[in-house]
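Just one chain is shown here, as structure tokens, and it is the form predicted on its own.
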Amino acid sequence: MTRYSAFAIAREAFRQHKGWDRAWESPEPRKSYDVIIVGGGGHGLATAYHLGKNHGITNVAVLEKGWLGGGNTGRNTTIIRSNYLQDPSAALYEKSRSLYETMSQDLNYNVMFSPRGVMMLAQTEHEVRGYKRTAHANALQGVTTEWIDAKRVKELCPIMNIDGPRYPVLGALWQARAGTARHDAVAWGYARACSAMGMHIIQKCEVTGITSQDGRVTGVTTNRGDIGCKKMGIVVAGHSGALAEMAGFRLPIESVALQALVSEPIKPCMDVVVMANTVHGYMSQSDKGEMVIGGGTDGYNNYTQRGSFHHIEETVRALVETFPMISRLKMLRQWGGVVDVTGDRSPILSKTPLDGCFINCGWGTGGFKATPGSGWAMAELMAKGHSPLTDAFGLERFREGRFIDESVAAGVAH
């Protein structure tokens, strides 16, 4: 893998840039693998990538019906925060946001993280007492947040209106070494590192079935062939179900979309992350200048990918009140994304009936932020057996009435 730095680009200018390799190599499949990994987005690669780099299997294979982070990864607002309340949430997601901090240089491929900071409006009493509560919990937890009343909101973004009739804003929960990344970048690093670690990159391989021999997984069917495996993870975001379907057994998710979209470029005007949860609406502004905004899941379970008239106009509704230069802001493009939703509002990183299967699903709307945090601790369940990360979140947890409720605590509305 040539390796990417300021040197390498005066170089290849000299040479038309006609030395650069490809990113990932695109092999036609092998008949059997150690590992399979069906799912080629962040948490797929993320997967993978830690179980070469952490755990030395390298004779892996990522299968991807489409093209990778063509899922939820290329379809998120692009937010990473890690200020949830209960203890394994918070444990998981922390682990993930201090990864994006090295992640351009551990994957030497630029995923454009800016930690700007991100703050959850507190716009009622209600929120107000829930996220300072939030705030003594992480700070027990050692995860950096702080409370800020409504002046320092002020302060930290100026193009807010804190007055409004409706929705003052009383304060927020401020969390400086969170923000952004470039999502699909997030894929294409990945895939580079572990295509540079030999592993098998290969899209436009669709899984139509899973075969098992004695309770054991022994391999998938493809639109490209019979491969074999001795361990698979299955990591397809709103898909999970179908997956877990062929492998013969049930999961406790529901599927549907979410929406977001962003507005034409302007200049510079917000340098932070803003989430306004009572009226369900977050937005940052892009490095191209655009809006991203991003608002709730659709009320009825779909697959749909696209976005809907009446999801703009209730989440840019809610937040022109607070935000009102945005009501003068043409919208650029929209889209939706297919999330799976647990009923705890929490992950599940497990293994499964299958002997040999693990899962990765159940992230509803927070996928994006926990993608390398995720991979860390799926790739040690599938290696080891077990992760310290993903005791909390197995699938007995719903069986044994052991939530990790999240739902309410996370300040989100799911």
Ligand code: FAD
The other form holds:
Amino acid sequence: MTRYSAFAIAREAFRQHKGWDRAWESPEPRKSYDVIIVGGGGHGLATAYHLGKNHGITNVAVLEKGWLGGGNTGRNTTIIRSNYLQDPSAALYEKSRSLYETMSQDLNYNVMFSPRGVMMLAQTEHEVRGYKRTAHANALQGVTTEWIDAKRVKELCPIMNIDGPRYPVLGALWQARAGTARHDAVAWGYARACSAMGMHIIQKCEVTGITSQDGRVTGVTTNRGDIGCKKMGIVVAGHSGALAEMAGFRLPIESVALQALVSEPIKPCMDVVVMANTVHGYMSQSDKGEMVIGGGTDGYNNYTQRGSFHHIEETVRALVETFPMISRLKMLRQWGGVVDVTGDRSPILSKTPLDGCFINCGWGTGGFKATPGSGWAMAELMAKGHSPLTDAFGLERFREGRFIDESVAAGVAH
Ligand code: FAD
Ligand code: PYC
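Since the one above is the form predicted on its own, can you give the form predicted in complex with this ligand too?
Following is the full complex, with the preceding chain placed first.
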């Protein structure tokens, strides 16, 4: 793999950019692999990357039914933070946030990590208590967050109307090293690094069945033929229920559409990320100048990768009262993704009833921030049979009533 560097760009400039390699190979599938990862989103690719980098397992194929990052990885609003309440979540999300800090260097790929700061507004007394509690919990967990008052909120985000009309801003939970990254670049960077380790990244390869013998996984059937494996990771977000059914078990999970939209680009006016969960909206400004806007999930289960009109209306109404200046903006695009939501709003990283088959899902509305940490932890689970980062997130917690309630930290109404 040619390393990307200022020197390489200068060299290519002198030879009409004819010397670049393909970022990743597109090979034909082999008959079998040590490990198959189903799902070429960020989490599947990060799992493959850490299998190779941390555990030396490189006979790996990532099978993606569409294109890399074409699922929720390329559809999210890229907010990265680790201000969760429960200890197992804080450990996993903070591991992930810290991996984002060096991801561009680790992958030799610019993922544009921008730790510009994220604030979650408190607009009711209930939220004030909730976020102060989270700030205290984070202090004990070693996660740097702080409670800030309304005056500081206004200093950090001058375009915000903190006086109402319905809910005045009472303060916020602020994480200064939280922020955003470029979502496609995360998928592409991992794919390139996996390919450089000799792994197979196979797009347009849909898994249609899972084969097993004596209770152990033996491979998959796909639209490109049968492929064998010794171990398999299912990492397909909103399609997890369908894959679990192929493997012969059920998941406590619901699939539902979540949507977002962006405005026309404007001059820089906001250099932090703001989430306003009482009125149901959040906003940041992309490097191109577009205002990136999102709200809550659809109120009913579905697999539609598009949004619904009533949600746009509700979200934009909420944000116009928080940021009156956006009332004059034109909206450019709107889209949706299918998110996989568990009852306790925490993910599942687990062995399954089928030996050799592991599952990573349930990230719901908030898994982009978790991509590197999830890959790190899932790879350890698959390589060693357990990981300190995944121990609390097993499937058995739903049977044992050991929930990891993160409904407040989830931050998006659902
Ligand atoms: P995906 O990226 O969806 O990847 C799964 C892949 O599996 C897909 O590419 C799919 O094509 C593939 N697949 C499915 N079935 C098969 C099959 N049978 N065979 C082969 N491949 C298959 N999170 C945040 O942290 N911050 C945010 O700001 C944020 N905003 C969001 C906004 C929106 C509008 C949406 C929809 C989500 C948002 N999220 C956010 C959530 C985040 O996007 C997801 O949790 C995360 O991207 C999930 O990544 P993944 O790799 O697990 O899933
Ligand atoms: O989890 O921070 C988050 C988030 C923001 C928007 C969607 N999810």
